[in-house]
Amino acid sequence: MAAIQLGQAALRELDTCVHCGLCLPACPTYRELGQEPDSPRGRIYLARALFEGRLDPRGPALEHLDLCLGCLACETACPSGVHYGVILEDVRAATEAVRPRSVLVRWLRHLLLRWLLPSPGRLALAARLLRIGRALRLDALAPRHLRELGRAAPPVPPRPSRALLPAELPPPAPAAPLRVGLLAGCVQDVLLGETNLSTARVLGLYGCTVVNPPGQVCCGALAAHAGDRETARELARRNIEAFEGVDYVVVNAAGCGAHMKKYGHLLADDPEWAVRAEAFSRRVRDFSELLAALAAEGRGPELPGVAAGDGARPAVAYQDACHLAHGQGIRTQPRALLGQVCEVRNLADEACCGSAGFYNLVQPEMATAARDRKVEQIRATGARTVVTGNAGCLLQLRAGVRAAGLDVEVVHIADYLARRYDELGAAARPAGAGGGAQVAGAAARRE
């Protein structure tokens, strides 16, 4: 029986696990199924057995690994600090070549991961075809879970957000120079481009010049999570080159940000790109992460009425995207930003909503179970608005509240802040009114 090959990083993580089992209650699939092979500890056992040749990589062990959402809640729960995501991605990459997939599935994976997502032009064409399909009501022919997701998505805009943003968008008021590159994303660029435009507007209110590099592409997270590491590495190289010259790379999708912060790891064995990749990863910031840092230094819009004690603050529930909370450790920053303009209510826990990249497309039953649990938590908050920081969560939750018949709006944090700032008449803070010395100073020391 042939053993799979794993990298040194994954082998270190396997050795770090002490099999205590404290990760089990945090795992959505273990909570749903109650079986050891569908827990992080069980999957680590399976990974070691595959590496040692005691299990057939073409056998049923991969089904348990495929059922993992990759939400990384187990990393937060792990007292030993095991980076489970490193193991999962390595195993999926190592087993991809021997997986018993049909010719059709292999062709569809190639079409999606290597032909469609890396090309902004092809994605724009796909978006136009999607608009036509919706107009002809062809979506009615899709399976139920795909119809629910499709109906949760907004109308496909005629043009992607990258075509609407200028190459450089200076802030509305002079400020200390801080140039940030905005990742437009792949699917988000063509389906949820309004969020990118809101992100650029809000960054301007915090004194940032927003750069829209023409050479940027998909971050590669979907390819990496699906085991197509070579495509992920090639996309990383193209983004590193495209974003050179900016102080920070701002990402408004949790999964993309978590992946781009690991470009250094992804290209660690590439002598030509390793140093550049590591430097790039240090410049990646989630949208809320950068804004909270700037706000702490006195930057950001002036908010008349709120600072004086606005008694009519709307209540919103905040949903932690897994790759923001668990993948990047970002929890307080979005709540601090929202707390400036509304009352923030927390959900019962940080469990995954079931989106998880395209998990909700390939594992609809488990994704729907996770989604419905999350929707019940939303209902319990009593809030009429849910805010999140990830496009995938946004569509998943919209489909969930719609299926449950809840009159609840689900909105991205960038869109919500932009809207509230408009409602409050927020003005850009003029130069000198805020500090920004630390952030701007750090930015001046460009890699």
Given for the second form:
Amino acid sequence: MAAIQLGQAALRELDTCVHCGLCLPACPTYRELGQEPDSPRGRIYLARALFEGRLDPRGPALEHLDLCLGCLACETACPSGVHYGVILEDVRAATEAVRPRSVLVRWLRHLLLRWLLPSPGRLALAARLLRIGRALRLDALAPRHLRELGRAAPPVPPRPSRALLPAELPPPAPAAPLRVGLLAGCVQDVLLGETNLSTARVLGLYGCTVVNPPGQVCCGALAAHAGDRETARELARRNIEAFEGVDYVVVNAAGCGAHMKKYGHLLADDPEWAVRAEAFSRRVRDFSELLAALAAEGRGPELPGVAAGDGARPAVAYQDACHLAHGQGIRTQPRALLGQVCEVRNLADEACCGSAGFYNLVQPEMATAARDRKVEQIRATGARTVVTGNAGCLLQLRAGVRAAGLDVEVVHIADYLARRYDELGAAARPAGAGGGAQVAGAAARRE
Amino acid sequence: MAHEDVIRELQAIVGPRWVLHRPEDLLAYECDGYTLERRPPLAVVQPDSTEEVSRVLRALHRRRIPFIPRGAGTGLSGGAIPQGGEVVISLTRMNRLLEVDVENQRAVVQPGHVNLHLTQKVQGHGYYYAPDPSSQYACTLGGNVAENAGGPHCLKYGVTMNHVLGLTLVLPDGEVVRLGGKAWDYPGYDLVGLVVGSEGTMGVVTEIVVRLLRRPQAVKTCLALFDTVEDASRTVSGITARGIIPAALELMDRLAIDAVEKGNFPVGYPPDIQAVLIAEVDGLAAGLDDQMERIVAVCRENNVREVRVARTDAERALWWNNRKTAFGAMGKLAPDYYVQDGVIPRSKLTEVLRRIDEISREYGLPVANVFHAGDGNLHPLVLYDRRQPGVVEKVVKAGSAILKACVDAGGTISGEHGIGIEKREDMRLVFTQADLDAQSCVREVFDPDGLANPGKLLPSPARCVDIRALPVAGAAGGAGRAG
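Output the form predicted together with the partner chain next; the form predicted on its own has already been displayed.
Then the entire complex follows, led off by the chain already shown.
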């Protein structure tokens, strides 16, 4: 039986797991099934057995790894700090070649990961086809879970967001502006472009010049999670190139941000790119992460009439996107930002909503179970608005809320902040206010 | 496959989804938190009710197939590890909280319920479930019953046995019996006390009636940093000698501190201190400050370098998270660890620690120490890498030597983790053959065919049938009994 090859980093993580089991209750699939092979500890055990040649990678072992959402809740729970995501990605990459997959699935994966996602032009074309398909009601032919997801998506805008954003958008009141590159994303760019426009507007209120480099592409997270590391590496190189010369790269999708913060790791063994990749990763910031840091330095819009304890503050539930909370450790920042303009309510736990990249397309049963759990938690908060920091969660929760017949809107944090700032008549701070120079300086020092 | 018919019957009872039998599905059940020995089970079955457990056991009993009850598999003595050929009865689906009776301070839960979840569910009423093993985020109440689990707060509140009022037990032949009940005491033999800590050797527990305690009005926690473990140990004796009964008294030595500081909850301990002591008092708010001051005074008398009282709940939670993840964090120091669970009289703390240090040097294996110092319950963690040739034998020997040191000091070989397969032979350190034979007889009353978690808890051979064959006045503890 052929053993699979794993990299040094993954092997180190395997060694760090001492099989204590504290990760079990954090895992959504274990909670659903109560079965050890579908727990983080069990999957690590299977990964080791695959590496040691005790299990055949062509057998059912990979079913258990495939059922993993990759939510990384186990990383938060692990006392030893095992980076489970490194193991998972490595196993998926190592087993891709030997996996029993039908020709059709291989072709579809290739089409999606190597042909469609990396190309903004093809994505825009695909979006246009989607618009036509919807107009002709072709979506009625899709399986139920896809139909539910499709209905949750907003109408496809006629043009991707990057076509609407200028190459450089200076802030309304420049105070030693920071130059931040905005990752337009792949799916987000064509389906949820509005969020990118909101992101750019809000960044402007925090004194940022928003840069929209023409060469940027999909971040590559989907390819990496699916085991196509070569595509992921190529996309990383193109983005590193495209975002040269900005202080920060701002990402408003949790999964993309978590992945781009690991470009350094992804290209660590590429002598030509390793150093640049590492430097790039250090400049990546989640949208809420950067804004909260700027707010702490006194930047950001002036918000008249939102006194603390103001009874008129609307209640919103905040949903932690896994790749923000577990992947990047970002929990307080979005809550702090929202807290400026509304009352923030927490959901019962941080469990994954089931979206998880394209997990909800390939594992509909488990994804729906996770989603419905989450919707119950949303209902329990009594809030009429749910805010999240990730496009995948957004579509998944919208579908869930709709299926449950709940009158709750699901909004991206950038859209929500933009709307609230408008409602409150927030104005950009005049030049000279805040400590922008310090931030810029800090960014420069980081290089 | 030889076992196709039993798999089919189990599938018919619980549904095909809840029976695992392919090698790939069984591998993860090879071991629990104890990883020195590993063998896959025949199958894993996940029943959903007492009724299903009964039918499963009946099916196995008919074929004389042994079984192992298993919760989250966080046990540390190998109590849920197959020896080959058993069916694992996984109780993870039976995780419901069946009844909460706040007025009478009790609740009924299924065995798969996670320990911490019970407290989370009743805390809104002002109650909690007291036994809090360090694995309480993950371990199940069924597992706690099997191992008679303890935890940091057992110093004041007692172990699992002191909090279980009644049990529903499915005997190995499938018969369902109820032991104890909802009242705080029952006449007759204490069969609940017998089953708690029996490590699954008497059947499968399917319902547990537990006591709930009122949350203390106030809690105060202090953290004391010492330059020597001896000073910290003397502080422990000093606190109890003054008649203070802390809710918890926990100690970690340098190596343990190294691990937790690299883990997910670093406190930021100075890199050169040798011991950390956590002392907690709880109860009525009045008088708590006074108790804490007295504890701080004892720390000062014993050359404490720094002592802080927690100012916020967040600070207190961080200290406890740091302490409670100590075992799991050992992965930061070595690929494998072997934890011991010795108990000694508190007054012998310094001398036994010195002996453990000697053993560590004799065997060339680093040993980190985490202990429930107040109860004299030590957890020396022997660190190793299983890939080194011959190291496993050395680790096992060092573990036994540590236990012997505990017994020699007037202690015993398990405070809260149970015996499992790990310490079967070490049972001979504390019991004579006659004692062990008597225990076998008790076990066989419940499990005459030896199907319930065979090979655990008691050293082999230890069969009741031998003792029955003896002449009545025979000296059961005689030398001839050893074989």
